[in-house]
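What follows is one chain in C-alpha cells, specifically the form predicted alone.
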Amino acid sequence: MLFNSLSFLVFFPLVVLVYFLWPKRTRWVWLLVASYYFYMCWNARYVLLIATSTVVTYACALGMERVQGRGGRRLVMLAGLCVNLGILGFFKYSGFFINLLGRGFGALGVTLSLPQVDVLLPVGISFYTFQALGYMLDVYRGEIRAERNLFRYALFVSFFPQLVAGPIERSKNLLHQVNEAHDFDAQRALSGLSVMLLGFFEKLVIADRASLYVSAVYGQWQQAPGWQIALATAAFAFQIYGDFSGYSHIAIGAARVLGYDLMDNFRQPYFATSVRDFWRRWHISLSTWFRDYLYIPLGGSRVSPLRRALNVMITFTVSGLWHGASLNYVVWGMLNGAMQVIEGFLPKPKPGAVRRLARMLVTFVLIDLTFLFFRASSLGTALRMLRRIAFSFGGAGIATDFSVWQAGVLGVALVILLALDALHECGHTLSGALSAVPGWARGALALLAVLLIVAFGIWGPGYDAQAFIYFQF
C-alpha cells in the first residue's frame, strides 16, 4: 500500500478513527493489526519474515538480561545478530555476492557452476531489520531494559507510518510511547496533517515530475550529450530528496496525528557545507544509526587520523552496501567516505556569507556527482556517463516528453521547497509562521495546497503514483 495511493486514503482515516474509539488501555493492539495489515497487502506471505525478526530479537533480548556474565551477553547478541543479517544477507545479497564470486573466478579463467539466486526483496526489510538490531543492541549496552510484552515490542518493530522506508527508529525514543496511552488533540491532528501535506507535494509535485526528465535521459544516455546528463543528474538530486523527505513526512506526520513523535530524518541537506554537514542533514536516522552501532565501536574519532579515515571508508562502503546489492552502490558510498576523509586534512574554512555559499554549491557538485553512481543501473554505466559529462559535454540534446510547462512547474515547486528550506535553516518553522495566522485562514491555505498537489502532482491509472525511491532498499 503506497502512501500516494486511493487505498492509503482511505485506510488512514479509518485507522485514525478506530483507534481513537477504540479503549484508551488497548489501543496500541488496534495499531499494530494495522501495522501488520499495512504490510500484508505488499506480500502476505513476507510477513513471516518481519515477525521472525520480531520474535528473535525479543528473545534475544530476554536473554541477555537473564543470563549472567559478559561473555554469555555477548553470545546471545551475536546470535541475534547472525539470524537477523542472515535473513537480509539471503534475500538482499546472495544473488549479488554469487555473481560477484562468479566474475571474480571468471577473471581467472575459472568457469564455476553456480547456483542462480532469483528472489523478490521484501520491501522495508533493510529498515525494519536495523531497528530491531538497533533495540536489541541497546538492551545488550544496558541504555534500555528490555521490553517484556511481545506484541508491544512487535508494534515497535512494525510501527505502519515508519515501517517501509524510515525513520529508523531508537527504542529510546519510539518504545515507550507505545506504552503510553494519546488522547486525540485536534491541533496535534493539524499539525501532522500538514506536515503530509507537505510530504505529499514533494513527493507528486517535486519527485514524480522530475523522475520523467530523469528516467527520459538515464533512458537512453548514450545518445545524450554530456550537460543533458548532468542536467538529469542535478533532476535526480532533487527528485530523490523530495521523494525520501516526502516519505518521512507524510509518516511523521501520520504519527503524529496519532500521538507519536518520530525523528527528524532531513534537516535542510542542500544548505551544507561539506560532505561531512551533508551527513549531518540526510537521512539522518540511518547515519546516526552507522554512527552509533559500527562507526564509534570501531573506534570513531578518538584514534589516530589514519585509523579514523579507515573507520570513515568501512561505515559508507557498508551504507552504501546497505542501500543496494550492486558495485555503484558501493563506489557511492566509498566517494562519500573518500571525501569526507579528504576534508578532515583540509584547513578550517574561514568565515563570510559568500565563502559559506560557495562552499554549499561545491558541497552540492560533489553530492551530486556521487548521485550519478546511485541511480546509474551499474557502475559500468556510470563511469561511461561520466565519461559523456567529461568529453562529449555539447551537442544537441534528446527529445522528451518534458515541456517547458511541466520544466516550469517544477522549477516552481523547487523555488516554493528551497524557500521553506531557508525558512526552516534560519530557525524558524512553518507552523511556527503560520501561526499568527487566524484559523480561517490557515484552513483556506491548507485547502490551496491540497488542490495544488491534486492539480500540479503525477497520478498514474487508479490515482496510483510511482512507488518512493527507497522502497527497493
Given for the second form:
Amino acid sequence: MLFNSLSFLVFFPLVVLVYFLWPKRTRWVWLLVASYYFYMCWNARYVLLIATSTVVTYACALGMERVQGRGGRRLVMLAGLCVNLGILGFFKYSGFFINLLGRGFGALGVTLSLPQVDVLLPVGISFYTFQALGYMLDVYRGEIRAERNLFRYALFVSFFPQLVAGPIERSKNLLHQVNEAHDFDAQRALSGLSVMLLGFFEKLVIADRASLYVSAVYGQWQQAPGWQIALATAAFAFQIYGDFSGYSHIAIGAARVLGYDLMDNFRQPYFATSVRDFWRRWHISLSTWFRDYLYIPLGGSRVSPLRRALNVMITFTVSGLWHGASLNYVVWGMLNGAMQVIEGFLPKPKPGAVRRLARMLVTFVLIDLTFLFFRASSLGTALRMLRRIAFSFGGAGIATDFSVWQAGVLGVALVILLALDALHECGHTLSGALSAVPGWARGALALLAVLLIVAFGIWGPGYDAQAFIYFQF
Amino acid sequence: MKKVGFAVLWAAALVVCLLGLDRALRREDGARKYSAFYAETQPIDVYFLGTSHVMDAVYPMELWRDYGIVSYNFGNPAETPEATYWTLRLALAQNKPKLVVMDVCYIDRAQSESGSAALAHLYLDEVPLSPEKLQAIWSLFPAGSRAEFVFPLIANHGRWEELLGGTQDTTDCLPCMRGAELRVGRAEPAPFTRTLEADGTQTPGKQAVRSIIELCQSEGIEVALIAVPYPADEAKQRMMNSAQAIADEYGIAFYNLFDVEGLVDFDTDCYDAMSHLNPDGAVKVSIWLGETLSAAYDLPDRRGDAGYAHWDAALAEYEAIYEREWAGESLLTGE
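Moving on from the form predicted alone, kindly provide the form predicted together with its partner chain as a structure.
Up next: the whole complex, starting with the chain shown before.
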C-alpha cells in the first residue's frame, strides 16, 4: 500500500479512528495488527521475513542480557547480525555478488556456471533490518534494556508509518513510545496532518512531476544532448528530494497523528555548503546509523588522517551498497566519500554571504553529479552520459511530453519548497510563521493547499502510482 | 466543541471545493451529450443505443422535423453491449420510452476485454450518483478502477493542462443534437465486400443484447435491433448478421441496414475509412428510420405540442449548425 494511493486514504483514517476508540492500554496491539496488514498488502508471504528478523533480534537482545561475559554476548550479537544480514544479503545482494564473481572469473578467462538468483526484493527490507540491528547493537552496548514483550517489540520493528522507507528509528527514541499510552490531541493531530500535507505536496507535485521529464530524458539519453542530460539530472536532484523527503514527512505526520514522534530525516539538504554538510542534512536517520554503528566503531575521526579517510570511504561505500545492489550505487557512495575526504584537506572556508551562496551552488553541482550515477541504469551508462555532458553538450534537445505548463507548475512548486527550506534554514518554522494568522485563515490556507495538490499533483488513472524511490532499498 | 465545529465546517468546505473542482475539470463532451436528456421534462419516446456508429448515424432532429418522433441518441464510442445494458438502465430511471433501438455493432466484444475506461467516462460521469449507478460501476469495471467513476475528479484532475493548452476534448456533439454527433468530413472508404453469412459464436456481447431485450420486455418497452452500415470487414459483418437469430428468438425486428438497397453510398457517406458515417450518411439513415419506425410502431407525432416547443428551438439550432458546418459539402443538397 503506497502512501499516495487511494487505499491509504481509506486505511489511515480507519486506523486512526479505531486506534483512539480502542482501550488505551492495548492500543499498541491495534497498531501492530494494522502495521502487519500494511506490510502484507505488498506481499503477504514476505511478512515471514520481517517476523523472522523481529524474533531473532528480540531473542538475541534477551540472550545478550542473560549470557555472562563479554565473549558470550559478542557471540550472540554476531549470531543475530549474521542471521539478519544473511537474509538481507540473500534477498538483496546474492544476484549482484554472483554476477560480480562471474565477471571476475570471466576476466581471468575462467567460465563459471553459477546459479541464477531471481527473487523479488522484499519492500523496505534494508530499513527494518537496520532498525532491528540498531536495537540489538544498542542492547549489546548496554545503552538500553532489552524489550521483554515480543509483540511490543514487533511493533517497534514494523510501525507502519516508517516501516518501508524510514526514517530508520532508534530504539532509544521509538521503543519507549510503544510502551506509552497516547491520548488523542487535536493540536497534535492537526500538526501531523499539516506535515503529511507537505509530504504529499513534495511527492505528488514535485517528485512525480519532475520524474516525467527525468524519465523521458534518461529513457533516451543516447539521443539527448549534454545540456538536456544535465538538466534532467538537476531535475532528478529535486525528484529524489521531493520523493524521499515527501515520504518521510508523510511518515512523520502520520506517526504524529497517532501520538508518536519520529526523527527528522531531512534538513534543507540543498542549503548545504559542503558535501560533509550535505550528509548531515540528507537521510539523517541512515547517515547517523552508519555514523554510530559503523564509522565510530571503525575508529571514527579520532585516528590518523589516512585512517580517517579510509573510515569515511568504507562507510560511504557500504552506504552506496545499502542503496542498491549495483556498481553504480557503489560508485555513487564512493564518490560521496571521496569528496568528503578531499574536503578534509581543503582550507577552512572564509565567511561571507556571497561565498556561502557560491559554496552552496558548488555543493549542489557536486552532489547532483553523483546523482547521475544514482539514477543511471548502470555504471557504464552513467559514464557514457557523463561523456555526453562533457563532449556533446550543445544541440537540439529531444522531444518530450513535458509541456511548458508542466514546467511552470514544477517551477512554482520548487520555489515554494525552497522558500520553506529557506524559512527553516533561518531558524523559523511554517507553523511558527502562521501562528499570528487567525485560525480561519489557516484553515483556508490548508484548504487551498489540498486543492492545489489535488489539481496539480500526479495521481489517479493514467498515472501509474509510482512506488517511492527509496522503497526499492 | 468549537474545534469539532471548525473541523466539520472545514470538511464541508473541502467537499464543496472538491465538487466545484470536479465540475470545473469535468470533460465537456459528457455534459454536451447528456445535458438535454437530464433537462428534459417531457416524455422521450425512442432511445437509440449502442456504439459510435449509431451515435454518428442517427440524428434525432431529423426524426423530429420530418416525423415528430421524440428520440434520444445514447450511442457512445466503443461502448460494449454490457455497458449499453447499464446505459439503458440508468436512462430508464429518468424516462421510460416506448421503443428502444439497439445497435449490434459490438456484439462480438466483451466488456472485460475491450471496455475502455477513458471512454466510459463519457457515458457515466454525467449520470447522477445513485445506487443504480454504483451497481453499474461495480458490474462493469474491475476493483482498481471503480473509484474514478464514483469520483470523476480522480480521472480528470490533471485536465487543467488540457484546458490551459486549448486542446479540449470534443465529440462534435451539442445539446441540440440530442446525443448524436455531427462528424464533418468525407473519406475514401476501405474496400468492402458484403457477406450474408452469420457467425453463431456465443459472446458476452450477445448475452448482453439478450439482457437488454429482456429488460425492455419486462418494462413493456418495444425493442428492435439495428446494424448501421459502414465498410466493415467480413468477420464483423458475419457477427452483426448473427443478430437476426437473436431477433428471431425474441420475435423482434432486426434492421440490418447493410441490406437496404441504395441507402448508403460508402464512396460519399463515410467520415472515416473504416467506420463512421458523415452527415450525408446520417441523414439518409435517419430518414429511413423515421419512415420505418413511424410505420412499424405506435409512436406519437408530437409536433405542435406546446410542451415540445423547446424541440423546435433545438431543431433551429441544429439546422443552423448543419448549414454552417456541412450544407456546403453535402451531396444531398437539392434532393
